[in-house]
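Shown here is one chain on its own, the form predicted alone, set out as structure tokens.
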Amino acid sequence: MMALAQLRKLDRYIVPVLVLAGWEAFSRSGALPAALLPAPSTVVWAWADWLVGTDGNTQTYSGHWLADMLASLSRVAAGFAIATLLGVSIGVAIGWSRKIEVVIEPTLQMIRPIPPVSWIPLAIIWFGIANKPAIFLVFLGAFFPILLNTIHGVKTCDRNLIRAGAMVGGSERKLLRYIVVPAAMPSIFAGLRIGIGSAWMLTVTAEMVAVKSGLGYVLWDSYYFLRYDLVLAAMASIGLLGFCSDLAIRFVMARVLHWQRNTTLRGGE
């Protein structure tokens, strides 16, 4: 059963090792320049020494990754934050209230159609070329996914429960904090779990454009010198990075939402 076990671990590294060992192989195929397509191999001996500084190779970002790495995430961090503080907050007021929902929930669903990346010509004139735009940016990216999810966690919540409360003497307050807020979690989560993706992709467009530092400044430059091996890198230290972040929110929802791991198909993920 151990050994079973074991195998059944190992299964989520089949698809990853076959893709590599493809990719390898396709590289070194010569069906493609080597500078056009680099091998994992290379891709990870340029991710070295930007990690590192093993052999200099990357030349002026030799290891500075973790600088690179750290600037990218302080400004998903923020916005992160930002987008979450607002989007639960306004998504409960709309989800709760319908005179709310009909002042302000037009005004979002007109402006939630408008790609982000078409307000980075406002967002530079309005905070210029500093991590503020970035910010914006990533909470532009976070911050609709979580308000739709937590307006739909809200509307959802059973009307049974909420009576059962009124009944018992519930003020509006203890219904939202005791009943409605708690069931709308799983679908505020939801949100957290789509936003900080979309917080990650809208770094990379911000970093392009507004800022001089962090991992998609890095892959953007590296693009204008054809170092197409620390784009790869840089590329795989996003897909990490979001990944990681990803799990951070799985780890928190499943100890908030602990009720729910013996009452649904997969517990608490």
Given for the second form:
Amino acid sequence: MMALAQLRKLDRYIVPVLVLAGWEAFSRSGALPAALLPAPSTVVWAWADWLVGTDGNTQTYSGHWLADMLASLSRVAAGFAIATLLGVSIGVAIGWSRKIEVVIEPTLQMIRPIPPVSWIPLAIIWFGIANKPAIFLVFLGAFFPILLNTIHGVKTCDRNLIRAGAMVGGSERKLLRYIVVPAAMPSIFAGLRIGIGSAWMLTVTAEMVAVKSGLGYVLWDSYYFLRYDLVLAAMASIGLLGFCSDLAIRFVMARVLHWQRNTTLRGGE
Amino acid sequence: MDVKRFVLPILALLALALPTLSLAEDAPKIKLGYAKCAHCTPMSLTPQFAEGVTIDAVGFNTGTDALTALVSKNIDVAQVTYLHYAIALDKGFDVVAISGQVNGGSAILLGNDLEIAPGDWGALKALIAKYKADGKPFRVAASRGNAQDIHMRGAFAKQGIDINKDVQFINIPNPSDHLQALRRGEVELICTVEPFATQIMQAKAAKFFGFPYDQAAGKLTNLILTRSDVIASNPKALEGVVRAVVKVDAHIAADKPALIEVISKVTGLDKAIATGAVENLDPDPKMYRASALAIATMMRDLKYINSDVSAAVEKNLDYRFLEAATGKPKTELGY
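I have the form predicted alone already, so could you send the form predicted together with the partner chain?
Below, the chain from earlier opens the complete complex, with every other chain and molecule after it.
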């Protein structure tokens, strides 16, 4: 039984290991030039140099991973924090007030389908070069998922709960604070999880805009010099950090939504 | 239902179309990629100047995209820069240069508030020294790895300005962002590419300082690359492509309005900007061996590439097609 349980724990590694092994074999087969599709081992080698400066093969980036990671992380954190603040507050307002919904929502819904990348020229005009336009683009990527999920969460709040709150004399402010927002929390967290993923996705786009550091910047710059190993290492870095950010949100969610434990499907996991 | 009513006209149409189809099949096809910059847009004219070959010209956002398509065998010929050529060889890709195309296109621009006359390198050096003494960074921008970056670095080095120590280099990857950086005073100097240089000057966001051509790389910019497997399988078609490039170059050199037209058409830029840009473009299909080697050396020194590719740069310049297209020996074609 113990052995079976251990085998089950290994299940999650089967697909990644098979993918990596297949990729390594294909890259080494000579079907494509090795520089065009670097093997995972080559990517790891470049990544290691970027991380700690093993042999200087990544040239100017050797040993700079931490600085690049922190640069991207700070942009994502700033953009995501602003998106959370605005997305949740505007979302609650729209969900709660029909008047605000009528005034604001059509404009937001019109802006929503515009791809964040197309905002680059305006971002530069408004914010110049360096960090500010990059943070703006990350914000754009994260804002709408958070906003929409918050609106959904507020709008689907159980009417009976609000009635009960009103019956015991709850003011509108108290109803919002103690009933509506807590009830919307699962949706808000779903929005935050989608939003953090979008924020990381937008990092690569955002760092096209005249910044001098960051994982996205390294990705673009490496592509210009055909350093596909470093491009893949940057992609993997962004994926890893996105995964860790999602874990952090899930950690907070588990604590904030502790009342959900054992009351929902897989809530106890 | 009278089937004959439908079948007969279809058969008649097929009979008419078949000779055309077979003729089209006879002409070998080449997929050619080019970037959408002012220099590169004339490549879009190659299909109409091609004889004995059908050229499918595909526009890419950047030379890197075109090069990636070439090395991954999605296209047969790519218009890139000499820098891309050195980078590709450094990565071990099978690329062979078969023609030049257009050179020039770089310009050094200064912030409006800097009191320096065009071409006055002495004043520029003094100003950079003053910034340094005052502890202020003199911010110099370019798109790292572009021809303009190499041109500027070479020109600065020739004037005794150390780009790593005397100034602060800022990489602005997209040249279309250069205008705003200058307008907002975020950099003091930019070496940029046409037509953005003209656009910036016409918008009065900066003023002209000079051309960065007085250095070992000269004004080399664009190069036409293919792969050795295409050379082996389709040499006649490649010869046709090079002939088309030579004809396009002759056409735009003799008829500047035609070049203005094509820049305006492909990039969507205002004709006034295209008119300014063509003054800084030099249609030239030759391949300059010595300057190409200088670029490779500079790129190694700058750590843009890891290895010494000088031998490969020289070996992979294939003058055969250019010789056939121009009727001149390679000694007259930049060798």
